[in-house]
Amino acid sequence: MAFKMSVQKYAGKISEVEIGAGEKAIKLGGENVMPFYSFDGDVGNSPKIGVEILDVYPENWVEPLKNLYKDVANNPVDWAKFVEENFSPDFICLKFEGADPNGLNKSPEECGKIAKSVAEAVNVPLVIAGCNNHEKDAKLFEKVASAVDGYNCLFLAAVEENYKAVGAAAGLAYPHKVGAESSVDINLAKQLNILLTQLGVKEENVVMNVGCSAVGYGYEYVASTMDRIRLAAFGQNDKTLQMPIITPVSFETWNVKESVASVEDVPEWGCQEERGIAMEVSTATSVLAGGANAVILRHPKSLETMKNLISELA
């Protein structure tokens, strides 16, 4: 008897967001199957693997990172210009970390300047991320989506705390993406979402970053909580959750101690730069094979590695 595999077909879809302007510009989500499951019908878009990069010098990253940026970290453009030239990625994720206002505490205005600038300098799309301050992001954003007028970007991210000027500015004001950034729940995810649709953000202009962690990190809950929302836009049909996912791995993967202690404090744990690496690596083909679409990365060879992963699976 002939062999008949079993199809699993699903109402839902998830819907297809573009990201930046031009022949660079890239599309997310599109799917209607669980990741990578090509036999049981369209996958949609590859996933797309992205670089993250700052407004500042990177004082706080190991030194396998500082040393490879060395010579273009003190300028954003430069550094923007040097990763996409030497390491091709989908899309740049500039993080202003520069604003916090417990730090350097940079004006929303010179933060407008910096991203227009990068964007000017490269051709692939941006993801602009703020400085994790809820109430200095709401600033921030209004001035950069004002500043990035025209390029499409997607800005990371609209919490609970701040959705309102966040889609407001980057969602309705400027012809932007908005990210909607929940914590490991999926009763979160769904509440943003509806949140800022409500407000009047179009729901294929949203993305939805759901939280991370690195693996041995609490990632059972990140694992759990990615497939629940999928399995609820897929089998439920539920239009609340058939937004695509960005994760950030590179922000949790490189503070944990495997990727932080010195080969002189654990000699035993062999090279830093390789520990980070696989910390990175193992994250983001984690949240891929739970339902991500895209993940940003700071190392240029997790990056490598994963685009080969995605050739070969996608």
The other form holds:
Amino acid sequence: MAFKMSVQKYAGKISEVEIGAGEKAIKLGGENVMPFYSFDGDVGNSPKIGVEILDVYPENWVEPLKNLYKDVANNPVDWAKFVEENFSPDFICLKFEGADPNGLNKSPEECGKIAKSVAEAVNVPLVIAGCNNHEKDAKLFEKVASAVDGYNCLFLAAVEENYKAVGAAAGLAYPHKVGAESSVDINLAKQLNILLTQLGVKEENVVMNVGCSAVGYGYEYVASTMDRIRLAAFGQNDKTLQMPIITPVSFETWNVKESVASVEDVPEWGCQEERGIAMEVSTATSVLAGGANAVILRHPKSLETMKNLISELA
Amino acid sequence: MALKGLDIFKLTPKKNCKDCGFPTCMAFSMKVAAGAAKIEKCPHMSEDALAKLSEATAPPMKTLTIGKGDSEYKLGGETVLFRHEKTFVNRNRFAVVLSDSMNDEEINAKIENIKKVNYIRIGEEMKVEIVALKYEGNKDNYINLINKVKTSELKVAYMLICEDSAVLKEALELVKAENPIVYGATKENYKEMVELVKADKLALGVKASSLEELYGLVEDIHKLGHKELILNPGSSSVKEAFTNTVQIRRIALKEGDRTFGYPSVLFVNEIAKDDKFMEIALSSLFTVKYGSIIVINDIDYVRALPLFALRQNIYTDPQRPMRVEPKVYPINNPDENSPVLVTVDFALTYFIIAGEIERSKVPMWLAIPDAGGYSVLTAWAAGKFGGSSIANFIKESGVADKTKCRKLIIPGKVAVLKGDIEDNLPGWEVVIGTNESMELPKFLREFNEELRTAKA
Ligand code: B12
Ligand code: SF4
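Having seen the form predicted on its own, please provide the structure of the form predicted in complex with its partner chain.
What follows is the whole complex; the chain from before opens it.
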């Protein structure tokens, strides 16, 4: 046989979703090939990297991260500006941990105000994450969506239990983007996308979170779910799976023992901060190789590494 | 690649003699193609035809065996491009590089690091499996280096990185018995290289300046009769390495071209240019996508924890999820006063929890009901880890006869189950444990302390 490159053409293409407004707006998706397979066709927009901040002081975060943000973390506006100026992420993810009914239980109105002042303070697009309580998130997103009207934010996320309320607020009443979160299963991802479109949310306004885990913690299921979703979107031209994917890597990796254990706890493991970055970098690389179009991270060193990797692979 | 009945028929003697037990050569061929009969049933096949058949039915990607004894590993042999299609079979191996231009201190430190990072995760050994010994121009130092590693008590396979065939010859004398990998053959030196490795069928690393040149070089090496190869997709840039790694695997598996049906070796240490976190990113990339040997600069827990865990995930068989047997496991020699802890039968969860209980040194009965092999929240969400199933397991497992203690610790993530379990399990008190296993040892020590003071 003679040498010949193996080229794979697909009929399907990932939709292009814009987040943010103005010069710093970003576009996700647009590719018609598996991640970074530029030899096959169009890789679309390069994957985007965001940094996570909270509406409250990050009490539960590990010491190295608290140290990094100690001067700004009491105020989300300062924190957001600090991140934008010093680390230049593609976007910022503002997570409303303080809205949790089992925690501070901040009101949706109060959160709306915070979101608005953060949106006004920075130029990069905002991704708004809730507190993971489905009922509360529905109420929260309704107010926040109205407060940040015009900023074209992405809301994380609509789930099976609250997609009607979240879809109506972020995708219909106000022109934002809706995150569709499902639990590591191609059929669940598909089903939620269909429900959202039936509700009237346009395909090009949906970004999926198809589930995530830190490497080593059930990651095999995440890897195969992403492969299958991408192969169906391209190979079978399945319109209901052609939304870009965002993966909140930091929500998972900073909770596992590898990142949480102090040096006193496990002296042989060495520097805690480096361990946290390593878990974040390894997981982020894996999901990008699986088809994520955006990832959310916490540590600036992880951000820098992933940006380098993406520009090298482009 | 599977052969069609007609292709096999063409190779038979077409005598229709029925010695194989089938009425015609054609009927026999169809059965062989379907896997229902073995080609050996026909006593009249020519040597030549048999060779052609075994060539044609050989798997698309070769499986190589490297190393000896405890350090023997298989590489390659993959049949699918995505793990969900079947499974990935031979996990990638990590190699740490040592060279003759490093000073003693550096070499000793790396050897110590390789020894230090050696642990068990979900019942499997996690460690660097290969030491890559790189020749950088000083022969005496190189030979000393090899001897040093040999006497270091490292349990590893060897990879000799040396393009100078004269030096390599001497070096090989020292480690030939260990079935090392030899690297690397180029278009300039491949004849001498093949000469050195052919008799012992050693794995030979091959490199070239482009994919096309690599292809031609493999063909040239094939002509010399050596077929134990490992391909270097290139290390001049991340993009080149990634593109070529994917292409090599795809050309072998999808296009069925065995010229590229070999494992790969990625010099991530060179591509990452001394950036530790880039090295971790690239090692992850090539663990997910088609690296067979990944060469890194050094090993420590910062690198090992994510990389070995990721590899373990990617190489589990999707058709056989890792589960443990549902039963009551005694940990730290529990007795009739020891409390009971409950978790799920997902192997990962079991090994994490068992490990943390051991670390706490508190004697415990660990009760594991059938939870479908799922993690705590998955099992709970799937309805396989609920109040009544936990309560029933506690009753049926007989753990109540093993201990008089009537306290049952449950995972913090399913705190909501407390009332339900207590309703179904009269006489027991359900204690809500921590969310993460991390905090379990401290929790258990304090819990145990309270139990004792309560008794006293
Ligand atoms: C991989 C995965 C799967 C895999 C299964 C893997 C497996 N073998 O379990 C698959 C893809 C099959 C799957 C399926 C489902 N999943 Co799932 N899955 C995950 C994922 C990504 C990782 C789970 C994991 O491996 N965790 C690691 C193990 C070690 O964690 P663990 O068992 O909880 O153990 C920790 C603690 O609980 C603690 N601990 C454990 N035991 C004990 C005991 C005591 C006494 C104490 C104190 C502590 C303790 O220590 C451990 C380490 O800290 C999670 C999301 C995530 N990132 O966590 C979702 C998740 C668990 N899944 C979820 C759901 C909903 C499902 C489905 C029901 C979806 C559906 N509708 O079909 C199905 C259920 C199965 C079915 N119907 O077939 C939800 C659960 C939501 C909830 N809060 O209830 C999650 C949280 C995802 C999400 N955010 O929506 N899933
Ligand atoms: S034994 Fe061989 S030659 Fe005879 S019928 Fe069978 S296949 Fe044909």
